[in-house]
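Coming up is one lone chain in structure tokens, specifically the form predicted alone.
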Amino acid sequence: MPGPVQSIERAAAILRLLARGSGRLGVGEIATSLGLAKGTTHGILRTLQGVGFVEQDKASGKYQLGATLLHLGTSYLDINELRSRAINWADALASRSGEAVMIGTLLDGKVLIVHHVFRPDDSLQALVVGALQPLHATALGKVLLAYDTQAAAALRESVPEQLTRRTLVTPTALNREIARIREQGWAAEAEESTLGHASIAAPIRGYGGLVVGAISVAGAVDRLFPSGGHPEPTLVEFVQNAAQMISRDLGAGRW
């Protein structure tokens, strides 16, 4: 078996006492508290600069913990208590609703989903966490985006594809979604990923009432939408209900 690679080691050792101290650190002062040569503590520190993981203050020239680093962290957080809050919340949802129940996470462009509670029935159905769903065509995206400005901006750079003939692709269309979305504090689509297939979503908001998810119910397009137009009311409700009671128990208090 190899063995462990040394400068991998080192950058992770970096790393540690960056995240321990209270403040920036210089060069000379890194390299003494690991016993290392400065040329290979800065060697290791451009590198670890290079893929966002430090940041230099250019005024100090001392280092301290990047953005790319700190957000890493904060997404396995952000998930990981995401799921264990939710999980109470979301299988309550599935019997109350009926349906599939699923929470998803914006991740470099698309949905995540998370958690997925399946039907309480005896169809056969597939377990979806870990899949990427599309942001602009499900209303767990739909959620995420209409509470996240550089997603939607990133979105409207793009060309969307085109799912299903219903599917929303021109900036009009989205902008007018989006705006709709933030109104009423909710999100549906009916076909507009996959024929016959719905879905009812509302944002879960963390400390402060950032919206760090979303938690939709889906199914059968004549079962979430029984009178064609307009999602079923009491899907809405239970839906809103669920999502609240998750932010809640995330710290989100009033908004």
The other form holds:
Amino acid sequence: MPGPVQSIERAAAILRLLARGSGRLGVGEIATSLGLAKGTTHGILRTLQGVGFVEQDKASGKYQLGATLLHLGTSYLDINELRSRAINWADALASRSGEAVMIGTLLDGKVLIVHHVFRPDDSLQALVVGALQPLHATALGKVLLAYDTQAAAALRESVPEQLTRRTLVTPTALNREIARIREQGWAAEAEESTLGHASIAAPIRGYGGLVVGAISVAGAVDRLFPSGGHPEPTLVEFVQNAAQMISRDLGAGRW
Amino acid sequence: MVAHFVMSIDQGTTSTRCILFDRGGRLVSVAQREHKQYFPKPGWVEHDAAEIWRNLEHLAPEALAKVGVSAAQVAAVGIANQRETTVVWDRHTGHPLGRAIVWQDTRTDAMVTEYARRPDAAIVQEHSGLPLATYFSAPRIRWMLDHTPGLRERAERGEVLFGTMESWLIWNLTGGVDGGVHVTDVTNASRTMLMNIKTLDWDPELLEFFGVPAAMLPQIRSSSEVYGTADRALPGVRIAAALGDQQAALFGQTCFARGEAKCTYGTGSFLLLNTGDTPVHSTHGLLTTVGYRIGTEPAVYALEGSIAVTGSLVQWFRDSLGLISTAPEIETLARSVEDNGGCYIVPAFSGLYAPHWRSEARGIIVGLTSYITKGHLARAVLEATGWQTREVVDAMNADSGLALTTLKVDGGMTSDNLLMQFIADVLAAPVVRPMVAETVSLGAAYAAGLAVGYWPDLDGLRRNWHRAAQWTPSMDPARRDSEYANWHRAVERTFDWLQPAPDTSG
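Could I have the structure of this protein in the form predicted in complex with the partner chain, to go alongside the form predicted alone above?
Let us now look at the entire complex, which starts with that chain.
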């Protein structure tokens, strides 16, 4: 376990100092109060400003707490807002891939389906919006696990259900899978939740790059995994592309 | 170079958008810019037509640049536009004369009341298919002629041109003062109140009735044909379609057969039913309008049910009441309760449109008790859209003698699952959303692509239509009936709210 990171401790001290005072503080005042070099203080302030935690008054050049910091605890994305922002790109993904598209978010250790686009073959299909799916056995769920350490920790303490012969249930297998998803930036599963069924998913990022949900294509295993062992690369590309377009619209910046 | 794409221009009430579509009707690139809304007096709504043209000059190249496409790869461009908005400009300078008067503007209220008193007023509905209302263009043209010194004389000499937004944009795209083409299409012309709904030409009696000089009017063309080639914004690209936005949505939903209908849920909502090659006269408060006309084929007519306030009620709930921070959150709030708690909202903000056409009605919230929470109000907001749809569908069924079996929907509000389920419940019919929710833009692209052979025929377009979602009715019929009866009682309570202003002249 590495020790505390000095610059983060210093940043926290600066934030506490700004929160305590009623007015704004200049770089010099902050540096003197905390016994730091002015250059170091300036560097930390610039970084905090970059993430929106502090703001600089244009006229006086002094610093104060930023609006982003004040809304930190409440900056969630409403699921109906997510659907509304994603709907065009989800349609385009269904149209390009020829498969059904789902968007899911995390809810009490499950995947909540917040949007569903039918497979574009005009066959009889039923909307599954509002359904809950297992985190450990769907591509949507595995993406959400990979980017939410609390959910991943909670899963390790439970006993994941063995839904098919292929479901990943051991901590070792799940940890390896999560590491791989983080590295490649997408997830896939073939018959891990339902026989004959497969899915491919990628993360949707909101403001600042935070993962707010995942988008997937879902369908028959022989179409999604035509070669058996690996998902169809063009489908993976379509899913990642759609996830990026939605993330860009949600203000995820460089993601 | 092979043409890979078709572009659509959606010149809407709040923004202009350029969208590129591929041969599968899939959205490839979007560029959008809002324009300023001017509210100089209560009831007045204006746009700066020059600003809208400048926006288009930027947006068209931007949509291409986003995906690295050149104008040479665009087979054609089609325009869908806000309807009835009235632009008048100088043929020689190219400058708009005053701001455009927008479809929501009610400044012609008193003028329209006067017109309605005239003994020959019946010819308006008879010839144009439209009821006398501030909603349409003719009274606005007259208002401009009456309030701008010298304008009438200049209009009679042909120095001044009138158009709805598509005419203004086509004229500018094709060169403006240097040989710009002055045309409109049948669907837009059918909303001016000056076109004869049967002959599809300017009606001399209507021109006489409203006192509008023929010299200022554009030539009426079909909705899908090449009007000219752009030499600005999209140099070299053929301009091959124009439709009013709601007619474009009908086309984008591929409602090509008699009896097929769609409803677009936006600021207001508009239900259009294809009635084939004969105009159906409504006795239940619907408009008779042209659906589309392809090249030299016979025009296809539609019955239209226009609902003034649907999405804008959600915006009011957000901006004026501040009970939600984004429009989609209305669903989250509405789902926090089981039902409306006995509360109904009738959003007659500027009177009621179809099927009532009561300009003196004003909005109400009824059934308030101490039990009502903001959750119930949110339900009532969404249900208002559902019941208004039901009223229009009932009128459609009565006028057309057909019973609507499925409703195709599109527009921003279709992302609201609670609302879509409610509409299916109150109509007792399935509600279906197509794969491309942007049907207004898609319709304009389809009509343009069809004109230049990018798509071979209507059947090819139909094959591009796929069901993206379907909501099946599940409401108990007894509950549906009692709720609808409550809604009717709520609507009746909005009538006669506005009293005629006391006569101060004498």
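Here, rigid core means the biggest group of C-alpha atoms that superpose within 1.5 Å across both forms. Residue numbers count along the first chain shown, from 1. What you see is a predicted model, and the numbers here were worked out from it, not measured in a lab.
S.K.: Once the two forms are fit on the core, has residue 38 moved its CA by at least 2 Å between the two forms?
M.R.: Yes, shifts by 2 Å or more.
S.K.: Once everything's superposed on the core, is residue 237 shifted 2 Å or more at the Cα between the two forms?
M.R.: No; residue 237 is a residue whose C-alpha shifts by less than 2 Å between the two forms when the cores are overlaid.
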